[in-house]
Amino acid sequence: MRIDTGIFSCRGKTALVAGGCGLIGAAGIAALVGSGASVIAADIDGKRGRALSEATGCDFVRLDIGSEASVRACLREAVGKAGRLDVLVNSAYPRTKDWGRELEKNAFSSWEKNVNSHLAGGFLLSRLACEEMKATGGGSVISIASIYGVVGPDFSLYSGTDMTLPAAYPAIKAGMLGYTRYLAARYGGYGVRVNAVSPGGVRNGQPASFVRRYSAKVPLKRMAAPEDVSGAIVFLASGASGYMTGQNLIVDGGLTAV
């Protein structure tokens, strides 16, 4: 559904979304598309990523969000693309091979690679992003942290299942709040703002145990969709949240209400 009038449009705004090919990621780009924005989705998979344009009408370049190198080349390109930069999407989510690991068998170079590419990479493109749309004018940063960035983990969750909350998580999504706060300090003279969205757990193919558990807890009894999550980045992205910088919008079924 296109709502690309209203106080919600995005129209003749010019976004880019880091790790469009994720969930939230791609969930983002077709609700910005739809809110009538021009959207370049950023990400490592090429393939993916060619897909989704076809899919969307957006448009593509390719994110390592762990290089350095990479993230300068694809701001470079994103704004040769369009000429600007109005909004800037962080939900690339890098993670290492051995990510889901208990803490305890956690080791130190896993935990320093995953902070790096994740925290460090969002670091410098919400940077060059802020530098960019204070040349410009302004634009809207949006950050995709985590209810996890505020709270602590209910590990009974988790109980029979494979699964866990790597240490890292909690860690990286907090210092992208953090972050986000510094930013809108910094860049809200320039008329750039800086906002985060914080999910509560999104439903993706998690055993029946783990998804009857966590919806039990929730206010609303259910685990997110990504489309629950991409209202909250066209709101941020758009003039209805021109009075708002330096926020954390949760977005979790009401369950750090309770």
Ligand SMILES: NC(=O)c1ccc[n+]([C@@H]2O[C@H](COP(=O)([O-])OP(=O)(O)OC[C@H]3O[C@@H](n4cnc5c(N)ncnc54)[C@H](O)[C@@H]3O)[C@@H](O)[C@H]2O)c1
The other form holds:
Amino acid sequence: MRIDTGIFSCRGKTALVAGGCGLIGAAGIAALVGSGASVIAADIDGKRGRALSEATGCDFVRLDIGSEASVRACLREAVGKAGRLDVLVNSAYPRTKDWGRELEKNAFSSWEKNVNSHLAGGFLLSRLACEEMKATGGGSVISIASIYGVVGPDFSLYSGTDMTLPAAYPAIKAGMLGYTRYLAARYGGYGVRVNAVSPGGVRNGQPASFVRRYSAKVPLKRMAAPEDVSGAIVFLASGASGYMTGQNLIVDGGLTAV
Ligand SMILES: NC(=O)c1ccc[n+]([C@@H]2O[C@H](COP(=O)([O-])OP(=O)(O)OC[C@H]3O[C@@H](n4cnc5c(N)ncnc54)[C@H](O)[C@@H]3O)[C@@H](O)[C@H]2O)c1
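Given the form predicted alone above, what does the protein look like in the form predicted in complex with the named molecule?
Let's see the whole complex now, leading with the same chain.
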């Protein structure tokens, strides 16, 4: 659906979407393009990035959000291509190979690596984007957080599966919500808005027993589709949310409301 006129229009805006090749990032890119934005996808996966670029007409820049040098180079390259930056969506999801291991089997080094790449990398990218937007009169930074930055896990959902929620995940996501408020306070005076979107679980090949149990807990009785998150992204990117900053928009089918 095209919404490139009216209050949700992003026409004339340039958006950088980190993690743009992922489930939520790619759906967000489709919606931002539909709302009239020029989009630059950034991701560690160059092959999928080039395919995405061909399919949607967006530009692509390689990014490793776990590397300070790469984050700085990505921002520079994106701004160099577009001449300005109006919107940053951070949907990158770096994780180590042992991600998803039970708490007791988790190495401390794994916690450190995941927190450093996901939380610290996201913070650096957001901060640099805020500086860029400050210099050009404003913009909107959107971090994709999670309901697990707000509520604790219900471990019974995972019973009988090899899934679990890694302890670093809620730490990272609550941290994202914290730096969202910090950056909102710091850059609000320059017209830069900083918000988060917290999706509930997105259906993506999880075991049937998990999907059934999770869906039963949700007032809307299903897991999210990636596209369910896109409306919140376009809303926060557009002028429709012009008086919103420092907020966390929860898109979870009502899970955290009950
Ligand atoms: N899928 C869900 O159920 C869900 C629910 C709530 C919140 N979220 C959050 O949404 C965000 C996106 O999740 P998703 O489901 O789209 O994940 P995904 O795995 O589908 O996509 C993540 C993207 O990040 C990229 N990436 C990985 N490491 C990177 C790195 N070092 N540098 C740059 N890019 C890198 C991947 O290549 C991939 O394209 C994450 O922050 C995740 O925590 C996801």
